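Given next, in structure tokens, is a single chain: the form predicted on its own.
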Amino acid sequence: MRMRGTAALAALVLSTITAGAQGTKPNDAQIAHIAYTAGQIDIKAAELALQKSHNKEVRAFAEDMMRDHKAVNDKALALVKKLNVTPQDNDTSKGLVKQADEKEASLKKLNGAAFDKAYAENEVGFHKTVNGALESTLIPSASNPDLKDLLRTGLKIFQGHEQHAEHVVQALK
């Protein structure tokens, strides 16, 4: 179930790539709204993880994701109003959001080290799919030279994410 979940959720932000093969890349607007979604998606899986682990390490993982999405999602507000940008919903993001509901749903039926263990093995995955479109469609497609920055500090903070919950899924095994 996770994996299949996880499955999902690649294609769903794949499908952004796909888009951009076929000539009609991102604009910015759209870039802005599947960044900030994604980051929203994080921190509510966060706050699920806060209120069902007990795990010292999944739980201080849980705050790191808050604090980091929290930040980086401030700073993405801040330059969408300073730009005088409008971020554009689109399938990508609302893609996300479906398959997000979908996860936390499966999620909330679980409890003590199962929970711990899907919800560990989902940020791998999510982490990993969300900076593979990062680097091959988001960061590329972007036009505006600042929200290129704000995409590229953001990779490499969530590039530490993912390191960091690979090592949480050991330490669970």
Given for the second form:
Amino acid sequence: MRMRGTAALAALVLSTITAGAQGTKPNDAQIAHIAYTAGQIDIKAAELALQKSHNKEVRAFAEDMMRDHKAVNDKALALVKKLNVTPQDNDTSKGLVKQADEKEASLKKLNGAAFDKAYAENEVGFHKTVNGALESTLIPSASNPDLKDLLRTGLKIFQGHEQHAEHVVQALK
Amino acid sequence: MRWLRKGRPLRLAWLLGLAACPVSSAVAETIQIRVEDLGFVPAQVSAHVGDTVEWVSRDFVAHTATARDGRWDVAIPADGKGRITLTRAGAVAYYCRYHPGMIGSISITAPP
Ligand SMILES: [Cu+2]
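Can you now output the form predicted together with its partner chain? The one shown was the form predicted on its own.
So here's everything in the complex, that chain up top.
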């Protein structure tokens, strides 16, 4: 059940990302917005975890997510400003937000160990999805070299998050 | 007290009362480790008791250099520096608490 849930979410978001591109490459303004939106989603999830969780490991992980995603998004904002690009809302970013809102609603209903487990598992799935999108679509499609660089660094950071989240899932068992 | 003027690391060590080494060995060095692209470069260094290790980060995310045996936990701010003066010999493995995939080690021996 649990694996199906995570896999289903990943599939949904991935298809959203692919469908969002509609066969054409997303442009830099769209890519910047997708990456930024993904970061905001994870920050929001971390805020929820810090409100709800009493688990030391989960809280430390959530704090790491807040710190890193904030740093990446600050960098992204500075870059779009420098490049004079206006981030463009698009089907992919809208899809991400919709998925995240649904997930947030279901997480809010959980408490204690059930919340910790669901949050940590969702973090694994979410980072897998975002990392997959970065690797397969966003990085190859980015045309500005600074944006490409930032996305590459982001991928490296988020791959660490994925491993860290997997570790938290194991530790909660 | 000529050695007191030999630079900040020594002065810092002295101020903190950590200068456990005899004055005759006041040839303490500062060893720099770069922190870039989520890695410690070089990942392995050798040092002597009394030396200062300084991590200089060019990353825009914060890191730590945290000894696995608990002897220190150094904060390395984004685009900033963190440092520690080595007070005990030993092989110290360390990692970043925020990004546990970042690992390094320092082999610390008695002063020459
Ligand atoms: Cu780190």
